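One chain follows as structure tokens, the form predicted on its own.
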Amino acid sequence: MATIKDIANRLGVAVSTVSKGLNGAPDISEDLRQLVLDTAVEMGYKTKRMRKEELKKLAILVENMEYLKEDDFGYDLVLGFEQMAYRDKWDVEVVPINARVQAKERYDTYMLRHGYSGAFVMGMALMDKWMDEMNRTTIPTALLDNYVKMNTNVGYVGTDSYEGMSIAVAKLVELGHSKIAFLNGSPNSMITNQRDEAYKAALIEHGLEFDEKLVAHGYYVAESAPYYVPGMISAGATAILCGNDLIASGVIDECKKRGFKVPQDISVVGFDDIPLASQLKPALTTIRQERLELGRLAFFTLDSLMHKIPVSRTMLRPEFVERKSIGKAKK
């Protein structure tokens, strides 16, 4: 477990400064205090008082999502949530779940048995048993990229896919692209369905026709690309939008294997801006989700629900990050 000295070394400040930040001393700035607290959470530090007291508990329930390494999509989501929870003296437990866990016990019973006051749920599929139970749960719950109607105990957190797709398509149209394909993830997902709708809306907005031959659903992994890229190119695609950056990395590799240059022949755009995106060759143009802020927003949403404020949807604006993987359409 990290010590005060470890935190001080990370930040390059005195041990006394860290101590003041952790204990709410009035003679340091609010920005520095928050920086100390955020770093303490990231490094796993807990005060002596926190270790002695029985804390209020929240859960982050994770399914179908990597979150343990800095390069993982879920890493910053967890960190942002924990940073906000720490400030309000909540203890947070990150719990991987799967279909077996859901089949064994009802969601509300599981939460009550473990003493959780609320949960941030990441990666749950539409067909999951607990997803159906979200319609009736009495437990305050913030869902990432999932939405439940008519239950004031459950709120949605995400990034505006419609705005992100619109910005990306607008940029590609500006570069002369009219045949813009879309390789999305698994259809058993609300965010997949949402991005399908966002893609179609963006085409209409920018005067382009929808072509079924330019759309496909694989999985949110690079290995999806070989199955669908050849057909998209055969259908005349000069640009391929992707459901996430992992798919986009596979698209770039598949284009290269087939003798197409990126972006000279095919432009490629991802979604998320995970660390991998800037390391690809060429560096990937993508639609950024600020995942640290999303994690913080999830806590804000959950805190509102726990205080009986019936939050429905809270969304962040996306950011279009232009790198080297897009260029003018090849005639």
The other form holds:
2 protein chains.
Amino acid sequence: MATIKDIANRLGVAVSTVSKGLNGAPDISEDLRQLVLDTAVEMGYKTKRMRKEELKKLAILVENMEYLKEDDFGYDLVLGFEQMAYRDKWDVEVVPINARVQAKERYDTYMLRHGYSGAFVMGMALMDKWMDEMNRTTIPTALLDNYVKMNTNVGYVGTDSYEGMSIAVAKLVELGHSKIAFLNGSPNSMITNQRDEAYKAALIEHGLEFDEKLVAHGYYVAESAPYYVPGMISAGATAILCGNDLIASGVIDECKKRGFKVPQDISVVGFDDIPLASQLKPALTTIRQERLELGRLAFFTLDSLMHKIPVSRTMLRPEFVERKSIGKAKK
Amino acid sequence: MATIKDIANRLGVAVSTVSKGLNGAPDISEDLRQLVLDTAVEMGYKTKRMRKEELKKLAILVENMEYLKEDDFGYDLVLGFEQMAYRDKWDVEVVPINARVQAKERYDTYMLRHGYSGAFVMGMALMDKWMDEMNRTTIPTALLDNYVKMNTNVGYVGTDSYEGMSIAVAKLVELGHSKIAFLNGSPNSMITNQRDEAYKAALIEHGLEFDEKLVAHGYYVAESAPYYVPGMISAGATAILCGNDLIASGVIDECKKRGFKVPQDISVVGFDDIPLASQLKPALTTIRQERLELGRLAFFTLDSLMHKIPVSRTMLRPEFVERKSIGKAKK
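Structure of the form predicted in complex with another copy of the chain, given the form predicted on its own:
Following is the full complex, with the preceding chain placed first.
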């Protein structure tokens, strides 16, 4: 392992300067401190704090996702991860991140500076700066819903969209639907792309034709519905699959507003099964992600990576939860 | 849970007859015993033995795969699984199975009768009777290299063929190869199909054309090579990817026999990295499956399933091990 002296030699500065940089002393410029940290990471240097076994700390980094309230999508993910981590005597810190944090510091440097041995990263978008750094990071990292090629330090944890879509479309076909629309979420995410592909695969599996007029990308919010539902209904849709439950709640509202009954006129299926789903009127039929279990699997994936077992992906089966928002296709 | 009486009522026999059937008493016909066991499984009945916590027993069922010697493909898989299972105080029994065992008894019945709480199943072929039963089994089961849709009791464990093929083809392209052949193993297996697809995907990724004359299916043995290597070389192949290391060893021999030098004339890449690979002349470049880790992941997958966490798949990253069997493409 590199020593402080190695770092000093490489940078051509005094050992004391490196030491100041590593320990965040105030009498050194921010630029130099950053350079010292970046070089330390690059050379595989670990601070004393990190080397001490008793300081075992993991991070859950959260972006674009609510997690504080029981109804939030991220709540059970955090809980499941923490449950497993505490059993293994890890401390877990949940840290919201954003573009500013990512612009300021490299991912590896951030992790080293905080003494995190690994992270579970939830909600990162494809265009994020740190997402690109995931291709090269040396920090064990479990990524929710994001896949990185080749890097043995990073594993992907998620729910099998293909199986979920396949079950949902099978059920709708059984109910006589053949014009099944799909209102998906924001395009700049791996999971959106995966669900698009899963939707297409499910149509093929059930002998239905793909019709561009029946698909659209909004955002993962209820407000997407008014923009796309009218067009889908004009194009003959009798059922609308949604990228998540929030979109579905907007779709139900929009259908009602336009005088269409759910499920008598239009069947609606959500994705995720957040607590809201069962409280909608009608109660939402949805493709459930077992978020508590997903959080637990994320810990397992991270634990494997920290033990140098290069898990590439761990997938959970979704569950089709049938409630009141789907019915027989209107003739 | 069903009782012995429930089973007796369903079958219209005496409770004592059911009891005899469950306990394997000699004074009851084999057919009736089987019917009792099948019905018990169907109704979710568990014998006292199974209910006792202290009897924790798992099975590793092995077919079409050697595992007793350190050089065997299955050796480390068994070891990795056992290492993890013993930590959790499970007993593990390794049981070779074959078509006869599968014809004689249903999978669930077999597992119940032996008191196994779950199984890691290695080497099963798509046409196997129990493979079909995997679609419906109620026994937690981790399947090596086989995927079953929808059944939440079954999870798939394997190595990511796509990533392996992608790295291998990238490396060969870097060395100037464009006619890259693929001699795969027996078609009646999910992993063979997956590697076929992975090969095609890797060609597309690197802008190479798929040529039917450059692909063939033999068996997963060295003896496949003489049948297919000459045709591939006639079709212009300068590199041959192989479905496993045994096939690759046959390919190297066949090339030599026909006066082609490896790697000067033909580059050869294996799959698996069994101990034999490094002992070949030239030492074989291969796509390594981390079998010890795969065995450990299999235990984790099974453990999750036994805890009702419906893992659908757990994939391990392969490692590209470069030795002496690949070189620059001959102009």
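Rigid core: the largest C-alpha set superposing within 1.5 Å between the two forms. Positions refer to the first chain, counted from 1. Here the structure is a predicted model, which means the values were calculated and not measured.
- With a cut-off of 2 Å and the rigid core superposed, residue 19 has a Cα displacement that reaches or exceeds the cut-off between the two forms.
- In the core-superposed comparison between the two forms, the C-alpha atom of residue 70 has shifted by less than 2 angstroms.
- Once both forms are fitted on their rigid core, the CA atom of residue 9 lies 2 Å or more apart between the two forms.
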